[in-house]
Amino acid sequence: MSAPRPDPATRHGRSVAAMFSAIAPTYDLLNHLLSLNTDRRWRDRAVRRLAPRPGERFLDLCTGTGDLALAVLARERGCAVVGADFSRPMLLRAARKAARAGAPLPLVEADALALPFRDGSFDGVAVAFGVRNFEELDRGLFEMARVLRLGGRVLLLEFSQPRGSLFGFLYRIYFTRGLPLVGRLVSRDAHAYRYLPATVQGFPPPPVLTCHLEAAGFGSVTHLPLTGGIATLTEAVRIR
């Protein structure tokens, strides 16, 4: 039986989780292949901005196969990182990676809209390529604010739509036509890689995302475009 096919407009949690579980075996390969390994540099940039320090505690939400969480631990072994995701097959792969690296990485199967952590549990929350999949964006942002201590930081690494007429046009052709084709050939799931560009196109642009973050209790919001705007690194501080 094939996995449910999520609608990019509604992003129903169970069907999105089932889709990511189905593509888990080829997820890392396709991420690196389709981005020409640029996704590694984006995560490294995110970790540098997060600047983990000894004794601090971080949540890698929508951790997937654990790449961002492990990058944080590789930079600062004196901090603690918890990875959370709603896809068990993704978490199993993250656990195997952590074991190979000898990294202490607790993993929790959890819904981003109802996190099983106490208020103020973390000094920082990071999400790489997951926020656009939230069924309810505002509810997810409020949950991130809840589990952060006052003054804690949230860092969102997400795909975005590059500006510039020629580059933007060429990238949209690749993103909407080339990416689904390669995704179908490698993962045998064409829908998952049609879903990706659709959710990127529907994700709020930086000024609108800022409003959502401020409503959730964040301030000092900044947006840093990466690689011509293919991705954007958003940072904010919990102020209330």
Ligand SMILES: C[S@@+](CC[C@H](N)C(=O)[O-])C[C@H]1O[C@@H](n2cnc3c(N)ncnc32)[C@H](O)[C@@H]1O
Contents of the next structure:
Amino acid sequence: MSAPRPDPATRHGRSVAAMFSAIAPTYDLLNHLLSLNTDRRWRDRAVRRLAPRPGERFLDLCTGTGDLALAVLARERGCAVVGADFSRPMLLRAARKAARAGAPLPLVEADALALPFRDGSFDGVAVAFGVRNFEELDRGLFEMARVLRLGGRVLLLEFSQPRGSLFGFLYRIYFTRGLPLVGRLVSRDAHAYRYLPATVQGFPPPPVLTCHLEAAGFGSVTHLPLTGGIATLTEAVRIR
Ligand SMILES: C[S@@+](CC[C@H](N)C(=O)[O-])C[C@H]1O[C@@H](n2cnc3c(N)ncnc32)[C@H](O)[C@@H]1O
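Would you mind giving the form predicted together with this ligand, to go alongside the form predicted alone above?
Entire complex below, previous chain first.
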């Protein structure tokens, strides 16, 4: 792992990093349990869309315990993946998992709003369940555009709100009541699993997210709803 970098600059950043650090020990278990393992399928879908090729370089931003980065490497060993996150306990878990898998995964402790990478250094940037935590979404998207080469792709996998149907109604009850309860019991952290539905509800819907991406220099934006709209996979290309 890289040398420690300065803490996230803002109070919001520090409190988000502290929250994820606190739940790091139970993060993987809860992820798979609360999503009934669907999170793995969603990441696999993101990796298939990323379609890594030998020699390409990818950034898994907000890598957490490294699942998306490791899924990219499992698909294409000939590419290079860097994982970045501002929670050291999450990165330590990612490092252990990478070592167990025998996968080369450099990990960088960094804030997504001020990335320590040169302009145009990646062919693709992927973020799974990270962007809704950003204090300034636009600044995060500009940073992603900056570190991508022209024509490079960004993939954002994020929870979303299924609308209208009975399924949507039942899911909202689960997401706002059941999930925080199970999350609190397993992780013993009441805040983190109340924070999750709150940030999902506050995240821009696809048409608004498209405007943010376009303002940051992306084009060809598409949104693919997954599992009835519980999650959405957004894809865009850096065009300027
Ligand atoms: C819900 S977890 C997702 C982890 C992983 N991508 C996955 O698919 O399981 C969100 C991660 O984003 C990280 N994160 C949130 N905001 C960040 C920021 N501004 N800079 C760097 N990491 C951030 C947190 O520390 C946490 O590890």
